[in-house]
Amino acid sequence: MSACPTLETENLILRPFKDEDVDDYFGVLDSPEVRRWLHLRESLDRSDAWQQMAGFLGQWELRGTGNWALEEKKSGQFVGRAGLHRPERHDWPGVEVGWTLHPDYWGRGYATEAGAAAVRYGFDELEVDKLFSCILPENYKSQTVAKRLGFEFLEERVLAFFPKLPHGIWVLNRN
């Protein structure tokens, strides 16, 4: 049993990684577009995929918080991951929340209907009062997502896990 729990959204089921996902998920990330904004390694393969999988299942399990897994509902297909991520680095501002999905599912509203799944759990069973997103300034279409789940601006800062770039942190407060 997992402590990542499973929900269900108009169009998407968020559901705790499973071994099978791997193909699926690596086949997200090394499409050009998800290399291209979370600046991923020419090097990243199959294993690779599948430790992130693993983490954010081990993350559920330590900190109550990861990515779920996204299944398109009428499908049955694996679209992507969102969820709420607490990684241990010093300087991270708290807990994010993030989207990444397959370019084939870009443009369906599913970014921003999984990042509203995550916020309402966010708020209201971890019972945060903030929650961030961290995006890279030219990445103008997730930061259309954050804007449409209520996000604003916060600051510009460099993360120390990625000293190359800028990342800019966006913030939404529990009303």
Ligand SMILES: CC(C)(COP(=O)(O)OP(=O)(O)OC[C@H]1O[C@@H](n2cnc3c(N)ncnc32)[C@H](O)[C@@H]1OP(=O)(O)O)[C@@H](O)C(=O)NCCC(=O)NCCS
Given for the second form:
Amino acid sequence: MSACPTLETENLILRPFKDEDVDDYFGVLDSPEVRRWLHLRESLDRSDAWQQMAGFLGQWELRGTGNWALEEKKSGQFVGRAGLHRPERHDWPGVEVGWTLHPDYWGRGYATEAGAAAVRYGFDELEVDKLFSCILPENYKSQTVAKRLGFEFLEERVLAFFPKLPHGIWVLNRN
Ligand SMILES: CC(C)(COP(=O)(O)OP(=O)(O)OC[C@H]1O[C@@H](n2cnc3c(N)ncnc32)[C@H](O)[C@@H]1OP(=O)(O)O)[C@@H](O)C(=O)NCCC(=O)NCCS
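Structure of the form predicted in complex with the named molecule (previous: the form predicted alone):
Let us now look at the entire complex, which starts with that chain.
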């Protein structure tokens, strides 16, 4: 059994990634909009998508954090990923909440819905005092999700994994 729990929200199932998700997940990453906003390298391919999925599952096992695969309840369709990210990076601010959806599913509130579930999980199950979100300054759609969840802008800083541009670091304190 995976260390990644399965959660349910109004419209979504948040579940562990499965091997069969690879084409759907690559479909998300390979959409021009997601490639653009995440600044994905041109060579990123299906096998990188699989590596990311395996990395999320592994992170759940090793650290109790990771991203969930998001399934739309009414259609059973894979729509993207969201969750809690704490990679082994010296300058990472802490447990990060993140979200990425296939563009066909933007505009429905799903990132906010999944993000809220991740925030609840972070505070209630991981019992952290603060959650973070690392968002490029130009990524207003992602900033809007963070603001809707109550995150506040903390600072802008260059993170080692992405030296090209500074990231905005957003923070949410436990009540
Ligand atoms: C960031 C990202 C997940 C945001 O997606 P999104 O659909 O805009 O965000 P939400 O799911 O919260 O939906 C909000 C939109 O749904 C609408 N909406 C509809 N029903 C809603 C509901 N019940 N609750 C909230 N919003 C709702 C809102 O009005 C808003 O619409 P708008 O964009 O026209 O203003 C998406 O743009 C994405 O995947 N981007 C590429 C990857 C990325 O940048 N990831 C983040 C890296 S930091």
